[in-house]
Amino acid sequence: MSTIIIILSLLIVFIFFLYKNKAFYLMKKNVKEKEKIEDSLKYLYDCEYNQRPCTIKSLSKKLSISFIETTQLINKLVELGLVTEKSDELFLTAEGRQNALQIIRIHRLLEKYFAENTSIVESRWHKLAEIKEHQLNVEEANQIASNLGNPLIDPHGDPIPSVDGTILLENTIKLTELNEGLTAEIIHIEDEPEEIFSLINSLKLYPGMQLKVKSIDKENVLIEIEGRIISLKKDVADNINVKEIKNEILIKNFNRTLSSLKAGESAIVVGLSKALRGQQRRRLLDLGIVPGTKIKAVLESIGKDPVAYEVRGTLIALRKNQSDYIFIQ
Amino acid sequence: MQEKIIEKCANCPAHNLNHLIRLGIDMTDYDYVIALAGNPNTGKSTVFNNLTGLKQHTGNWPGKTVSRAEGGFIYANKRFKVVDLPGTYSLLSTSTDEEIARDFILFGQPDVTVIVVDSTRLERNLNLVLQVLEITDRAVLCLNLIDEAERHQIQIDDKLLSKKLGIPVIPAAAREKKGMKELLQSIFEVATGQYICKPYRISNDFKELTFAVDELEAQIKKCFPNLNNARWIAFRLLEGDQKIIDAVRSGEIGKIKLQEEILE
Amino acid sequence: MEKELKQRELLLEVANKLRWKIGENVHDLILESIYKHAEEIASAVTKRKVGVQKFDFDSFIDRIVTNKWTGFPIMFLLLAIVFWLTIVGANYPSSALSFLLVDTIHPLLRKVAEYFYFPWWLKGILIDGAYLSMAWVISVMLPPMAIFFPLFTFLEDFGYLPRVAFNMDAIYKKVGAHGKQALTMSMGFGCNAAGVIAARIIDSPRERLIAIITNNFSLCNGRWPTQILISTIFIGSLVPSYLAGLISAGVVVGVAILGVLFSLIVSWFLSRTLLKGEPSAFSLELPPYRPPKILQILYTSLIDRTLLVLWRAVVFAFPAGAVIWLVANVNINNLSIAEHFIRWINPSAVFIGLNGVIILAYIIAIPANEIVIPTILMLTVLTTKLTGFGAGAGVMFELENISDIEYLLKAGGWTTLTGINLMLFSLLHNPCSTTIFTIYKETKSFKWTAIATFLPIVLGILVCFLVTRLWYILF
């Protein structure tokens, strides 16, 4: 009796298993072309905006396709009118880049989105975002970036297109174009290849960030920043882009880290480093950690983090991954 | 209306004036509409509990109130709505809490906004009041656990206060219910236009920001002469905040200062 | 109309080309001012007396509550003496509202059933099942709750818990959870429910979501009896009678730290997997101490805790008793449903260490852990076929006589090993319904709540089938 249950009610689960496997493969193929399609217009984008040639040769290349599946695509996207064909160079339609940028807008919005909103770890958001920009549609982009306030820059520091199209685009210089002594903004961090992208995240680098450029010699730049000193391999400092700072009010003195306060010592708060975004950082501005204000270590838990901090006449306790980006004089 | 409402109160067991009748959860037909605002764990939701005869949760522990709570009370024959506003420490960032509140107190158009603060942390409790400056311009400032201040030897000159911030300020003590007579009173001047606010505003300080703001102040007076905090705007504006950007491409944002200026 | 509605597309143009010229810290910037307008208002306002500094209170008990040597031990004993009171205060209402609404209103409904003719199944649903689960749920739930809760309510208010976090923070953070779950946990002790219900005080969501997921393996007031019964039986009776006491109930607050422990591996498990993720924002208010105010404490414990999960407890545990009547008495071949289901898993809840009718009594009881034990003893009752126990087929019973209980448990067929398995299934099964109801009403996802409901179970008859091969190869 009881084998009979066990073996009708497993052919069920089977039979639902193969019911909606079918459907979804079905789906998945209608999908899969909306995919490529906009890829190849990000890619196309890429193309223009690096000033290279991309060519059907480079574009099947990048999308891991045939060289005959990729001649069909851009038959089709040429009929769409969204690319143009000259002399074996591709090249995008204005609608064709109003496309892009606006996937381009998806993709840093839900990046912006992982860092602000969730706490899924640095280096998964490019590949989510790759993933998830195809399923949302313009509303519910709009949506997301309303509920963010409209955030201008993803957090590596590329300028989200706006609404309508229109980007932002910044003079930048790679760091190791940078001389010797001079400080400057992280603006931008490259987020492929993924296995720089990951070292430079837990180096803990982020746009906004101020550096210095200690030395720099044929293979390593030395920098100092926010009170670290990092050596970097050349390969790696290429994919920051930075800015010189030539004002020397703007600089700021970034050096001692509230995690260095001891118990009954007093300081004053310098900055927040860039470090801590989204929801944290918010929240500690909220508590009135702010530059200017008045800090004391008071209390120190029994393993010596967190700490409790008297700040504007209440306590609050920070754990040591905060106060190691929470700077004082 | 208001006819009506003497009518319906000279039946009432109690209608001499000046006297408070709470009212629970009874809140219809209202005069005036109450929004209470304050951080977490400063004895809103006593403050609230005093002025209705309900009982909220309350406890020592940041964030309690989880639901924004209602309630009424009649005093001076005029009827009141109480609109207990999530505890929250800021109305700029994006939490829905935050939200909640801001929106309430900017497109729901409370009569009197009653801020409770906690005496032993002014400074602190400051930065929420400024903010709600910035949006209303009819708000009592209610010094809550003063009697803990004085416990910890602090003292609060609330008259100075009070000619600073330009609204009236009244030290209490909810737990004890010191001071809620004299905060009855206030809301009742402040909601009846018998005392006029001049809130403080924060003055054009914002050394990298100034010359944006200008900019965008000069602008939003040229769409919206009327209104009285265009500068509060410019920042919602450059802060990307899309409730505003939407109230100002509907022309909403106009309209609120026309309906009071009918109300006055 | 045509123009102003240019005009203010316009001027949003403007700010938003604004917006890209000062860059994104105009948030970090405002705030860094109003902060400093609040400080010229507030220290042109405030006077502080200076001279005699009082002896400051506050301090002197932080300093107290978080030291290295007394902060764990204060901790402790404070959580004990809580739980004392509950155990010890609870046990006298309980057998007064037992004798109240089991003993007395019980045979008395049945009585008037009889006089209208009620048709026998009607007074078993109605009389038998339903009623009498709900008269079980309110005398066995109420007096603890009623204790617990406001105790638990006294610290929180005096501004004890906060602290309690404080301390807690650094074994949390190990795996990746909040310090506040430490909270959420020993209201757990209390109830399960209201445990889930006090996540709320952790604003982030993935550690949110982790406090709620693990809060299940806080032994709660409902299992503590189970425990001490069971303990007393099949444990105490292994070592001299002067011993049995003080070990039985070692043993149970063993069970109660093993699910601690649970807890933590759990956490560490989920935040590396489902829930993985940095842990994020971590701000911890301790705010200062306060006086409590005993009424009010007693009033918002009372009714925002107590009323409110006992409410959706008895909502459970009316259909519940109706179903646990049914299947003892809706006979099929001769046999009622429960002794075919217990037939039928019997031999697989022998492999894992337990036996047909546990598993039974698991499913049936889902209500409330309280009624676990009445219902395993009416379905004993009824496998065994002996006779002089309860008041028949489908009416669950408690036995005054501990010594009564061993005998019933023995004949049918338990072992010491049964004994310390079901003491283990006891602390990892599925939350009961109002738990399950709440997780979901919380978390407002079918998802999280599956997990959380299934999770534990899993983790219980992997446990048990382990502790049963480890007991074969040992003796």
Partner chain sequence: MQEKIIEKCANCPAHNLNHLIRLGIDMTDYDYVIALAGNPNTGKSTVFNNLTGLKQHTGNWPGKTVSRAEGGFIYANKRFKVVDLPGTYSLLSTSTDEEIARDFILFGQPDVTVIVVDSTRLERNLNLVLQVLEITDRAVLCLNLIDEAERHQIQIDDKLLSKKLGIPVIPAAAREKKGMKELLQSIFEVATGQYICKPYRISNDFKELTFAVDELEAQIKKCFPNLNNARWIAFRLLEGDQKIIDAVRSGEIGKIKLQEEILE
Second form
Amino acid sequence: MSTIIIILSLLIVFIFFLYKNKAFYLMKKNVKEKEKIEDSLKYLYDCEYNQRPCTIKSLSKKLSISFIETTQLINKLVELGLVTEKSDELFLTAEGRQNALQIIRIHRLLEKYFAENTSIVESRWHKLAEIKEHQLNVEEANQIASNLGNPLIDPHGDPIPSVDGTILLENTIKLTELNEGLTAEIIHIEDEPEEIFSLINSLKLYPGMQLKVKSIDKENVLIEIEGRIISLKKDVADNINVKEIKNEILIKNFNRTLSSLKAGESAIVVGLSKALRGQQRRRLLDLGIVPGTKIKAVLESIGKDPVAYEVRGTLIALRKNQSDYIFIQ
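Now show me the form predicted alone, since the one above was the form predicted together with the partner chain.
Below you will find a single chain and nothing else.
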């Protein structure tokens, strides 16, 4: 009798683990399917926005899955009423576009959150957001938006869709389309391909910065930006979208930096570079370093890094990698 009980007990345990593993497998499978559906909608929206055709082949390549898997996925998208297929091309339905914009909203809000509230390096924002965007629901995304003050653009200059899917697009041109001698503001920087984005990042070029085209030829664009002269290959400059500034009053004169101030000298802060981002920028603002503030260099350390400055009756120490991006007159 005891032997039968032991066998039955073992059988029950075996069935339990079998069921548990199957349930886990099905749950994991559903998560993967959800990710593929959402990635597909994002890709179709990107194709639509950039007026590129989307086919089974291009979607298969984008998702790195087989042609058969892609066909099955498209059948699912059509069944859900998110996509239509016509003459071998794929198109978003109204519902599919709404879903795509919701995923894009979550992605861009996550990037904004990483920029403003974490010390995660900028080169990781996009990849991390691509992972996390599938894990958040609409309510959680709305809470993030509320905590961030409902921002309109992400750290790369991309517009963040509203709750109802409205997206405000600004008319821009590529930097390579700007004529010599003209001044413009950086509006958007493409975050793909990753290697070009990393290069632009390393040059400290960000949305909101003003630049002037010094010269342009078949291979390079030479720009002046915040007192720096930078040469960009055309394939790099093509990833930077700008808007020409036609009103001279709007052009900022950011030529002298706080790091040039000698001990005993005083100046007025006229602006902070867009290169100061997230927590670093917020700390300086909290210290009272805002346009119109008087600041005085008081004491230089050995090597002149850091330097002690007097701001609003308080002494603070700033390193050169911060004072280089604080503009004075």
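For clarity, a rigid core is taken as the largest C-alpha set superposing within 1.5 Å between two forms. Numbering follows the first chain given and starts at 1. The structure presented is a predicted model; accordingly, all values stated were derived computationally and were not measured.
A.B. asks: Would E69 count as moving between these two forms, using a Cα shift of 2 angstroms or more after superposing the core as the test?
C.D. replies: Shift at E69: below 2 Å after core fit.
A.B. asks: After core superposition, I'd like to know whether L287 moves between these two forms (criterion: C-alpha shift of 2 angstroms or more).
C.D. replies: Shift at L287: 2 Å or more after core fit.
A.B. asks: Does K296 count as moved between these two forms, where moved means a C-alpha shift of 2 angstroms or more after fitting the rigid core?
C.D. replies: The answer is no; the displacement is under 2 Å.
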